[in-house]
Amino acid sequence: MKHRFTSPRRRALLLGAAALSVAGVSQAQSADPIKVGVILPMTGPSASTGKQIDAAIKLWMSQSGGKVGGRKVEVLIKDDAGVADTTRRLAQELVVNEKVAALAGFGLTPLALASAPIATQSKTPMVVMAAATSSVTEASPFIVRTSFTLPQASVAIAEWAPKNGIKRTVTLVADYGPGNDAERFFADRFVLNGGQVLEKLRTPLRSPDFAPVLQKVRDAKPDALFVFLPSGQGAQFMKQFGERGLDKAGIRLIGTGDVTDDDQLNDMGDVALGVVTSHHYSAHRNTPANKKFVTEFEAMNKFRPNFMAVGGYDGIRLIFRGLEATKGSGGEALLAAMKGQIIDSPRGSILIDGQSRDIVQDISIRKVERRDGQLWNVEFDTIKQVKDPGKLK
C-alpha cells in the first residue's frame, strides 16, 4: 500500500482553505439577523393592547434603523389573542424554533405567567411590556418589566384621597391577579390613612357588565369609587357610569389610568372629566422628549399613544440597548446587560432594578380635563421614583 505525503506548500494551502472557510461560516452567522419574539393580543378583547404596543416598536424600529452593531434585528409579532395557552405555544416555538434572543409583550398577567416556565427553561430574557401584578417578575429569574405595577399606581391615588376629601369609598377592579393587588393595595393604604372602604365589587376579566355593580356603589354613596379595569374597558365602564348617574349623585371617581386610558379618552365624553387618576404616563405630559414621542406616533398611527405604547418603547429599547452592550449575545449575557439600566423615556428617567428586575419610575397624580378641545390626563403632582410597593419588605 503506497501512502501520498503531502508537500509542505500544499500542506499550508489546505490549512489556508480550511481557515477561510470557517471564516466564512462565521462571518455568514454573525451577519444573521438577531431575532427577536413579541407575543401580543392583536386580536380579541385586549386587542387595543397590541395595537399600541406594536405601534410603538415599529416607531423604535423606524427611529434606530433596526440595526445592533450592522446586524438586523428582526422582531417577530404573534398573535395570542389574550389565550394563555397560546402564548405559551408561541413562547416554545419562538424559542425552539427560531430560536430568539429575547421574548417580549405580554398583554395580561396570566399570558406571561404561562410562559415564564419557557423562559427559564432555555434562559431566555423575558421582556414583559404590559402585565401589571406585582408578582410577575418572581414568576422567572429572567423576567423584565417595563410596564408599571398596579401596587405603584394604586398606593400613589390612596395616598391622595384622603388628603382631598375623600373618606369613604368604594372599589371597584377586575377579578384578576392586577385587579387583585390594586384593590389590596389601595384599600390597605386607604384605611391606613383614616379612610374607609365601604365594599369590595369584583367584575369579570371577560365581558363584564358594570350595571349591576354601578347600582350598588350608588346605594352606598361613598364619598368616591376607586376603579382598577384593564385597558380597554375604560370607555365602557364610563358610559355606563355617566347612565347610571353616579356623577350627578356626588359620587367622585378616581382610580389607576387604566380607567381613563389615552387611547379612548376622547370617547368617553364630558363624564370623564374632573377624574382623578394615578398612573405612569400620560400622553399630556408637557416635556420634550414625550412631545417628541407623541409627534412622531401620531404621524406613523393616527391615533394617540397611550402607557401600554410607552411600555412597548421602553421595552424594545432596552432589548437593543442589551444587544448592543453584549454583541448580539442573548441569554444570562443579555439578561445582566438590562438590569441596572436607566432609560431617558417620554415618562420620565426609568430605572431596571438589578435585584428585582421590575421598573422604579415617577407615578404622577392627574386629572381629566379638556384642552384644546380634546379630553386629557392633565398631570398636576408627582411621586419621584417609585418602587413597587408590593416588593417592599
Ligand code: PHB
The other form holds:
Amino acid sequence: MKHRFTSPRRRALLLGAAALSVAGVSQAQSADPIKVGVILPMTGPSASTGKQIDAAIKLWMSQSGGKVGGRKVEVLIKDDAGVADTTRRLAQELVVNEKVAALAGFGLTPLALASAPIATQSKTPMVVMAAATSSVTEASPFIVRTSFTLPQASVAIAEWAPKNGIKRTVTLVADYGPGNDAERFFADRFVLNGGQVLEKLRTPLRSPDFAPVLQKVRDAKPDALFVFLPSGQGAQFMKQFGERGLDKAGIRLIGTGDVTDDDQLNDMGDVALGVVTSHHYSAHRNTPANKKFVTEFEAMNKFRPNFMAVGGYDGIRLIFRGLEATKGSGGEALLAAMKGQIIDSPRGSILIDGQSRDIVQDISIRKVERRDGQLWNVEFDTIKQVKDPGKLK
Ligand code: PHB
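Could I have the structure of this protein in the form predicted in complex with the named molecule, to go alongside the form predicted alone above?
Entire complex below, previous chain first.
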C-alpha cells in the first residue's frame, strides 16, 4: 500500500525542487531584457531624423555593451513614418504588449503630442529626443526632453543680429508648433533690441513651396531673413534661396541651426557660406568629448552626426542612467531617477531640470565656413546653460 503522506525524504526533495524552480523563475525574470520602445520616422519626409537617432542609439548600445547591472537592454525601434496616428498606435502597442520601461524618440512635435496621453495613462516615462516646441513637456508629466526648444535657440540669434548690422528682418517659419515658437521668440526679442520685423511668412510643414515666399522676401528688401525649417528641409530651401538670387541681392540669412543641419550642410555648396545660426550642437565643436563622439559615430555609420543624433544619444544615455538607479524598473521610479540628471554630452554639459523636465544647455552662435574642403557650422560665441525661455512666460 502506498503511503498517503509523503516521506520526510521525499518532502525534502519536493521542497528542494520547489525552491529550485522559484529560483529558476526569478533568475529567468531578472535575465529578461529591459525593453525600451523607440518610435521614429524611419521613412517619409523626416526620415533623416530617424536615421540619425537610430544610428546614435546603436553607437551607445555598442559603447555600453547594451546592459544595465548585468541585465540586457533591448531597444525596439518602430517606424511611424511621421504620421501621428501611427505614433500613438505604436506607443500603445509598446506599452501594452511589450511592457516597455520607457518610450522614446518622437521626431516631430505632433508625434510627441499624440503619444503624451498614453505615457500619462500608463505612467510610462517618455523621452523626447527630437521634438522641440516649448509646450511639448507640458503635454504629460511623464515627458522628459533631451533635444532642445525653439525659444532656446531663437532668442540667441535675436540678441546677436542687431549688434551685427541687422536692423530690418523678415521671418520665415514652418507653420506649426516649433515654427510658431521660433517666429514669436525671435521677433519679440529682436524688436525689444531695437530691430524691425517687416513681414512674418509661413510655409506648410508638408511639401513646402519656397518660391512665392522667397519672392516676397526679395521685394521687402530686409537686411536679413530669419528662418526656421525642420531638419530635412534645409538643403532644398538653401538651393532656392541661391537660385532666386537672394544672397546676391545682399539679403543675409540667419536662423536656428535646423536650416544648416549637419546632415545636409556639406552638400549645400557655396550658398551656405556665411549663414549665421544659433543652436545647441555643431559636429564641428572642438572638444575631446565631441571629437570622440563624431569619430566613433562616423566610423560606425559613414555619415556626420547632426543635432538629432545628439538628442538621441543623450536620450538613451539618460534612460540607462535612470535604469541603473532603479535597478531596471520603469514607471514613476524611472521618471524620478531621470529628473535632475547632469550628462556630459558631446554638446557640453546638459541638465534635465527637475521641475520642468526640460533640458538646460549651452547655445552657440555659428557661422558656416569651409574648413579642409568641407562645410561646417563653426561656433564663435556661446551662451551658457540656457533654460527654455518658453517656460518663463
Ligand atoms: C518639431 O517638430 O518639433 C521639430 C522637428 C524638426 C526640427 C525642430 C523641431 O528641426
